[in-house]
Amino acid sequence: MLDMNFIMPTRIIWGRGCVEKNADRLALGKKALIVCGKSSARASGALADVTAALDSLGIDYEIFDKIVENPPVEVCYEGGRKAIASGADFVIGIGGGSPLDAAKAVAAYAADPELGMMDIFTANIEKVLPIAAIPTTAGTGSEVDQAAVLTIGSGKIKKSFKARDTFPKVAFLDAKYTETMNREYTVSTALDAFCHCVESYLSPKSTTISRMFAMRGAQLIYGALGDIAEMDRNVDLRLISNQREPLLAGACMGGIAIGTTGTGFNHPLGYNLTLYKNIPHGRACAAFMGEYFDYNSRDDEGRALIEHFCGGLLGSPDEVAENLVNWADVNLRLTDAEIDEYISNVKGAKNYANSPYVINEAEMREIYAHLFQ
């Protein structure tokens, strides 16, 4: 049965120049807060081309640069209340996930001074400033998504949000941006872009459209994943941009797709690994490829959508689920009290029920041990 249910109201600007080219659609507002962490945006040239477009409007900003990887709820919050201050009536998220999702928290908190830091997990947010979002990595799709994920409390715990009005009103997608990402950067992104695709085909909320652009998301990254891989870890990074223009399209693909289902058990699993153990989100959502396989072919239905998937990418779930974790490449060793704490953390997330095959808390520990022990 075909089910065409599908939303995705960003409009996507793409190609090199796009900025410039098409500046009139970063109007937005009347006065802009941008949004992104201290270096990216600069590096990348994306900063200094939206200034400039902002210029030759005539339309004012001002910049908000404290965004750091796993954006902390205060920080943005403080976003907010700079937004609020400065008048600004729209805000521009430049950078990878961590600013592209700061930024739609900064446009929730500016759009409703009443709002308390807390309060954008529990509240029906019914108001947030528009968003203009400008990805500096291929890999969360963030720009093309509604939801963010903050940190909150010590930093160790993950928390995500979304409101109707947190899909950005325009992406623009320039794969020079993210040519300054170094090969190790460059493969971690692509593997959480990768994720989501899988992830997302195999969710009971998928539907024809968004397994559509999961299916070549993930046939654009698995490509050039494999051609990166073959190449020497010391090859100059210039011989790779010819792959930057295929893993940023998977990578919003990817986007797309969960903006419509949202994501399986190798995040919240992961999300562990990248805040206790500084693994690199992508990575550590990838190390899980193997046993998300697994147990999702303990159904029918998932062990069918498993084939699928992975016949679309010329593989067989076991090759690709092994390509998956070599790529990531992720070598621990984990304590029971580290496993328990680990579960104590994610067991009451929602990712776990976005599958065919339900994990229970003895499951993740039997995942955690057999992977890490």
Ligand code: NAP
Second form
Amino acid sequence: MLDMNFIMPTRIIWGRGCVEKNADRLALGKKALIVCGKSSARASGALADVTAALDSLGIDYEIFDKIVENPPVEVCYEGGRKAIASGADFVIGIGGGSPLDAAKAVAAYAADPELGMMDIFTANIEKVLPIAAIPTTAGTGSEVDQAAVLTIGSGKIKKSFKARDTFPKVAFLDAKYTETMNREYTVSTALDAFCHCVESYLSPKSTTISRMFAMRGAQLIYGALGDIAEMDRNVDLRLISNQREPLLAGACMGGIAIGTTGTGFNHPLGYNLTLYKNIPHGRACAAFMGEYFDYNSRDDEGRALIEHFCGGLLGSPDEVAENLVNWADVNLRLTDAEIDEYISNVKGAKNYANSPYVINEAEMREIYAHLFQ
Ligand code: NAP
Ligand code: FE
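Alternate state requested, the form predicted together with the named molecule (shown: the form predicted on its own):
So here's everything in the complex, that chain up top.
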């Protein structure tokens, strides 16, 4: 059945030198707060391009570079206070998903000084400063979706928020900014993007349009990951450079797809591996791909969607899952007590309902035990 419901209000500007060539598109206000991490915004060259563009437009800015991986809500709140104190009227996020998500939270706090730190998860947020997003990883697609994933509870729980205006107004996609990523992060962020595509494709909320993005994004990413897997592990990063554009485009398409649907159960189950065991987000999600296919195949519609999706990748479901799990390469041993704690952290997530087959708590335990005991 056709379903053409769709919204994605972010202007995407693509290609080498796109910030410099389209500097005027950065002019979302009179003063910017640039939100980024400690090193990658500088190392990738993106920060220098952005500040040069702002200088050329005569737009003032300050830099908040305290964002760490899996951004804690406290740091985002501090960024919001800094935006208010500096008089910023728009926000530019530069970096991987962590700074881009943090920029959305900063933009919400800055637009409403009354918003308390934890209100962001419950309040109906009407005001958000305009956001420009510049990804330096090819993974989360945060540059084109509404969601921001923050960390709460002493860093052991992930919680997302979104508001109508947390969609960035503009996203600049220049693959050269991703070239400084090492092989591990290149693969891990690509695996995240692939998970977005498949989890979106299977979601009951998917539409004809979101499935087009999910399928094409998955094809681009799967092809690039296959090529990278065939290269020597110590390969010079420049040899991966042919994969940078397909990966960035595929990740963006995955972001557009989950903007319509949200993600499935690989995400909450994976969050624990990241927050307790330091497994990067994409590898953590992809480790569950075999189980994701197995459980969803128990539903007729789920099985048909998996076959169609994998057919689009010219592989069987078993082959696709095996490749994903090998590329994720997560080798962990978990105790019963660890599994109990993990499940209590994520059993309330909304993601479980977002798959053809809805797993229950006992099945979450089965999945962790099967993979990691
Ligand atoms: P990230 O957490 O933003 O960054 C991971 C690491 O990579 C950081 O050390 C970062 O350095 C470094 N890095 C980033 N770009 C680089 C570059 N070009 N060269 C060298 N190093 C670079 O990674 P991510 O995987 O993109 O984002 C993961 C986060 O996004 C998680 O918190 C996840 O929950 C969230 N997420 C959000 C969505 C969404 O829909 N909004 C979807 C999926 C995941 P710096 O610290 O210096 O920046
Ligand atoms: Fe993700």
